[in-house]
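Take a look at this single chain, the form predicted on its own, given in structure tokens.
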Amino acid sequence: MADFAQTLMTALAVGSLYALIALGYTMVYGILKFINFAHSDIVVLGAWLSFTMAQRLLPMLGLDPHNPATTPPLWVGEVILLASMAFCSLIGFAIERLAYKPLRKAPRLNVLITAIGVSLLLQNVGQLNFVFGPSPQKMPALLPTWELLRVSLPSANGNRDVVVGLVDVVIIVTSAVLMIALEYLVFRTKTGTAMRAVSFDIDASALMGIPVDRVVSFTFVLGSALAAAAGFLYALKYPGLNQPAHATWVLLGLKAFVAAVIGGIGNVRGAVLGGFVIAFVEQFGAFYLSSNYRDVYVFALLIAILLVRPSGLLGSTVREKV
């Protein structure tokens, strides 16, 4: 019971991160029908921007960023999160306007190659010494190491304490707030109605007076903001930040993409469901089977679901007349 409860808590936190990243993939695909492979690099940008701002801001408050025993007030983390989301939103807007908008009528292969090129550009620019540098860093402690709950439960080797830490709760609550806000925006506002209309038919939406360019740009801005939030929360849970082109970041983006596909690419709720599904499979498989194959479980699940339901768990099959 103790092992199950602790693994469940970890799966919820990791699933929240996967879901936030997957939402960016699925929103762009839902509207433009292509995969923005540079989206995972926005997550990296959000994590490293949070690190850079924390390194600059904490000394101004008289705190040592290298001393984990000294933590700033909670509002510092909130400011860093909002600033990171705002900056990454601008980057997402610039990427859409400069790289993707000129290719909107081009063949899909051209857009795919451009997305890969933008991804490589962001990775290599991030490694420059005057940007983030090629060396790994450690994220300063922005939250105190509080134990909100400690319960002793039976395990295989006797009783074991199950700890619910502040970091995991912050990740789950922040992700839930952002996902609920996105749900409200997409399904309860005029902007969300315009986004869903454009995803259904761009040309018909333009004829109905919907500003398609603004809707597409807003979708990139929104997805980039969620990616930045995921990068910030990821850095809180895993403070050791690998250099921007490290394979860890690539794998994180791939898993989030798998989450979007499993849930039903283009479906907002499906992306959230897919994020939690692969997190549960990954964490419970790593604990109860073998941690050496945690990535294998995720991609094996992808293959299994595509064989049974190619459109994903919540995806819908679209029939085209020939």
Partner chain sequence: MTQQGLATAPLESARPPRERGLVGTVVNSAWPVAVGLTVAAMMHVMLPTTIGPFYTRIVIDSGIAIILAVSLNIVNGMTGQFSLGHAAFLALGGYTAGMITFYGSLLLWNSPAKQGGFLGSGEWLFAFACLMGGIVATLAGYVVGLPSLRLRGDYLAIVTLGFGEILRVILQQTRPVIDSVEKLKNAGAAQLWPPPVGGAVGFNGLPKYTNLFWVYAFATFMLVVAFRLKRSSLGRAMISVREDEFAAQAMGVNVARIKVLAFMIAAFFAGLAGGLYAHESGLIMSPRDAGFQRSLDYVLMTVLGGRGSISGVMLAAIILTVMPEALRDFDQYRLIVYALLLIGMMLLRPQGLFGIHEVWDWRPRWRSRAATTRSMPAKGGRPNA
The other form holds:
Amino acid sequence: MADFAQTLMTALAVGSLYALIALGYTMVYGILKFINFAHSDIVVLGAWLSFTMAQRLLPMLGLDPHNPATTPPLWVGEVILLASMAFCSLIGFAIERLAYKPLRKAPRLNVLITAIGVSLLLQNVGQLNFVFGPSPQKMPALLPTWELLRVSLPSANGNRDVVVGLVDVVIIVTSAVLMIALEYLVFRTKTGTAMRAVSFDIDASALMGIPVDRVVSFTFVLGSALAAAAGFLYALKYPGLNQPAHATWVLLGLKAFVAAVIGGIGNVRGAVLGGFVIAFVEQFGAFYLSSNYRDVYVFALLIAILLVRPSGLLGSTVREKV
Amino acid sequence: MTQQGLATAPLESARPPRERGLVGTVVNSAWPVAVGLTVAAMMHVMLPTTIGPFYTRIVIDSGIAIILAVSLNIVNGMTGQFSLGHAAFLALGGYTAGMITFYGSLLLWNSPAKQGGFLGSGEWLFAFACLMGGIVATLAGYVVGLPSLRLRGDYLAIVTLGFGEILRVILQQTRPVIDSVEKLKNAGAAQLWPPPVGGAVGFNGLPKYTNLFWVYAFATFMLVVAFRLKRSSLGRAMISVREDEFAAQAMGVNVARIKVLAFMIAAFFAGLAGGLYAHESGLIMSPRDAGFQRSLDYVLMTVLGGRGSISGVMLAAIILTVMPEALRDFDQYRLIVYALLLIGMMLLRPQGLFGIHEVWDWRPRWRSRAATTRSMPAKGGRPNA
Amino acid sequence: MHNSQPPAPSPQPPAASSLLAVENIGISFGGLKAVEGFSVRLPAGGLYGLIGPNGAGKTTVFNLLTGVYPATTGRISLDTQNLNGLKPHEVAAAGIARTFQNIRLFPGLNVLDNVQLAGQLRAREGLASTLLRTRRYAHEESEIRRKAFELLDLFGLQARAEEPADSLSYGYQRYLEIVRALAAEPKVLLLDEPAAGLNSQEKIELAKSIRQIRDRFGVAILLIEHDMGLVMEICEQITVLDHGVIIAHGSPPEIQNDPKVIAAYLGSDVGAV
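Moving from the form predicted on its own, what structure would you give for the form predicted in complex with the partner chain?
Full complex below, order starting with the chain above.
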């Protein structure tokens, strides 16, 4: 019971992160029909920018960034989050304009390869000594280590305490706010309608006078902002930041993409659902089966779902016009 | 269109089939292999003493890269499926071959050390092990090829990528290597399963059999297969699947069979190359070799070389093997250069250096234009009138 | 027009003599019935037309006949073979070849290879014989090559055999598609708007060619076409489709005078009829 509750809590937090990242994948795929491989590197950028800013800001406030006991006021975290989101949006915008836009009419495979190239570029530029450097770093604590809730629940060997920490709640709440905002934007505003129209048929939308280029750019800006938020939250949850080209980041991005595919790629709500499904499979599999194989469960689920329901859980079957 | 509709003239211009005798067939079938083996043997005898161990190693690395890139090109270039998991086959083959030579040597000769000299008993065990590595990889290729029947383009890329990552994780969980016969005999199930191939640290202690002869013998094998495939009905069927799966079906191409076949052939050679890689001195086969990063190296070679151009991909394999050695002092910039190369290629020359053509088809632009003009018929006229 | 005398109206042939027998096939996409109750009996050597306004379901019928979509109802048989449930490549092997409304050649293959591709249907070479270059393989390959050249020669394309397929002019590409289909040695040839995009002179040539193809190769042809002049001139029987159902079937004069057909076309394509 206690184990279950603790795992559930973790799964919810991790699922929120996957969902945030998956949203970026799914929006770009919905509109341009390619996997934006570089999306996970925006998450990395978001995390490392947060680290860099925290590293600089805390001393200005007279705090020691390496002392987890002294945490800055909450607005510092908010400022860092927003700044990081803004900067990543800019990068996302630039990537789309420089690398993807010239390939709008090219075969999808070429765009995919370009995206892999962009991803490699971001990773390895990030690893340069004068950027983020080639070694792991420790993220300064931005949140006090409050325990919001501590319950004693029965488990296999006697009672155990289940703790709901501030970090988990911040992650879940921040993600939820962002996702609701996105939902509103996509389904309730004119811009969202334009996005959905472009994703439905890019050529017809252009003919109907929708500024396709602007909509695509906006999608990248939006996706990158969410990715940056995910990177920031990830750094709060797992302060040991790996260097930008480390395999864990690639894997994080991959899992988020898997989440998008499982939910039905191109489907905004599907991405959120997929994020939580993946997190639950991963966390509960890791706890109840073996944590060594946690990545295996995710990919096995992906392959299984793709073979049974290639369009994902919420995706609609698209019949190829022949 | 033609004024008189269909031509009814006798068809003397159709080229008559060339008949060959049995001997002719055998010679025709085997000569490239014979030439390749001779060249490989000569390289083995002459090169190391003339160019020294450092350059010998680069030549060996190039040979292995050629096998991997050209085999991947059968899937990615000829058949148009996008695999991002080629390294998984490399690792599978390497680990299989390594288990056979390591534990085979232990059981046969009580020691995992090298046995015999050039073409000695140890080398034959090694060659057998490489082939077995190829076969195991082929079976995996069948399994990985199956999703390609239902998934297109980037979805397939993700599944193949996932396959490589899964294998990497699984290999990390393997047991430590058992390095003596006594320990092997006394080992319980816990030591033997998952297989004792070294876990996260890699498969240490393999006898280092890989030399120029075997690398280029297998590379010859690969190239003969690739070229013959390209100029055959099967090869045309593969290309038709790349060009237009739907039209290919309508022309009677069993798309499912062709795709799985392409995956299996590619996997076989990747497994073979894995055997060579695992037994190369100075290298340790490790779970990382199954992962995405390594697959990317070979994808890059096929993209750079031109999807479908065997010689172009060969050239790219050599360039991308030599270049990092040349850029060794700038190692942190190496991958940045790779990345810019990929992006630049896609923006400026997406068909790769050679596109679908072979290196020897290449002509200076002004010449090829002249040739086209000459063979073009006058507007509206019958081209063969 | 070359053929001023209208083809004799032939009555619907009895079931026994029909090569391709299609009975009552239909399919619906997500509740929408795209084609319903479609039937046609195409005799050996027959040259039939399938017409109808845009979106009437003509290409869908072709997709049903070639196994691209599985028919949810009805029965398709060729000679005595039941084609229901066969995959597209199996249908092609059984003897139905097609061309496409929007040309779908293989641009990465040259003209010759586009035609040679069909060879793999008949010559059953395995991987081993391909890689070993066995005698049988060499023989089969040269047979495929010879037949391909023969066909290309017939259509005046031989000189361009080594050129990429997409370097041909539009008209030649349309012909190459027909050549490619013929190389599969089909019993039934389905032509999907072969005259689309051709000028009037080319259309006259095409009409002639289609008839010659039928005579020379003894193949039965079912043709989708918007050009009424062409259809009326060469087709023996015409089926008219509207909103997925057959509204008329008969000889060209019967179709031309059918009030339902005229109604279906009113406002769209009347001029051509």
